[in-house]
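Heads up, the chain below is alone and in the form predicted on its own; it's given as structure tokens.
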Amino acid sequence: MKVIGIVGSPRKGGNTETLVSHILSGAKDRGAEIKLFHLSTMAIGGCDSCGHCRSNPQCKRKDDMQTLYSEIKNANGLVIGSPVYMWQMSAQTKLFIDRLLAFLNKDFSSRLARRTKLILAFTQGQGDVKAFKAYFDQTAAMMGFLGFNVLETIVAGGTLAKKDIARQAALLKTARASGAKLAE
């Protein structure tokens, strides 16, 4: 059992750094093989709409991204965290996120040989959790058109200073839960 989570927050060590690792501490604690990505220190240019992804089985472009498609293809797990900037994900999420359409068929059917589990956990300074919820959704629903199997969203609200997230001990409390789900 592997679950891998992608940190897509420039800030190392901040909010959605913690939310992820403890979605991870969960699965570990069931047993999960854990590996964690920070984007922002990875090299991963954004999709340059070649289609060549759509006749092949990957993207052309050589970057960090190759890793994290054999990373996601051999997961059992993944979660995806990100700040919410300006209504959405950060840009180096949506970075990552673009170049997911290389799990696509041209007939636009997924390329993932199982619908590997998904949370996304998003953190936000806004305190309202349902403020961006229509933005979760549509997320959330994307995701599962790429295959992956969408199991919860997690959101922090109030998480703007570095370390706000530690003083919401029920949430961590249930991020950890969630990361058992992936493991089961």
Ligand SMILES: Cc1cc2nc3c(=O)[nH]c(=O)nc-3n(C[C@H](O)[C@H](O)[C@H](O)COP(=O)(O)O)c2cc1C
Given for the second form:
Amino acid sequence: MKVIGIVGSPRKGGNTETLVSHILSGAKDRGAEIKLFHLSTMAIGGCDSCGHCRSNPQCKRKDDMQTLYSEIKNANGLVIGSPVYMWQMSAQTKLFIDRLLAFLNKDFSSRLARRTKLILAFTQGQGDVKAFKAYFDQTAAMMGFLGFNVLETIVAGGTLAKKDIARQAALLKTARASGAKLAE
Ligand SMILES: Cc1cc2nc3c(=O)[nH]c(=O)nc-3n(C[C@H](O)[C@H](O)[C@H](O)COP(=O)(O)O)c2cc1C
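One more: the block was the form predicted on its own; return the form predicted in complex with the ligand.
After this comes the whole thing, all chains and molecules, with the earlier chain placed first.
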């Protein structure tokens, strides 16, 4: 049982990493082997739109995305965490998401062998956690289209300073409980 977390914030030890780590801890409590990746420390370029993955089963770009492709294919559960930047996911997260085109066949059916469980985790300065709901719902739908089984989207609001999320003990406890579902 393997569960991996992907952090799309460049701020090491920040709110997004903390949230993703709590979700992973819940999976670990249930016996999962966990791994955490920071997109900002990996060499991941944008999709070149070269078309290679439209007629071949994989992306040909030789960068750190190759590690994530194989980690995701072998994982039972996945957590993708991003801070909200300008009402959307961070640029680092978007580069990663665009590269997931390689998980789709030409007819847009999924190449994933199983519907890997996924939790989306967002943190935002805005205190109202419903403020970007339409965007989060669309992101969840898009991940479902790629072939993931999106269990839920967890949102932490009011997290402007690096450690603000530490004050949200109830949310972090819920996040940990949600993470356990990735290992069921
Ligand atoms: C470039 C940038 C853009 C941001 N845009 C928004 C935004 O549109 N809405 C919002 O609520 N917070 C916004 N924020 C605040 C972050 O979403 C928030 O502080 C987040 O929790 C940071 O996560 P981190 O601690 O993991 O870096 C922005 C922060 C940065 C640096």
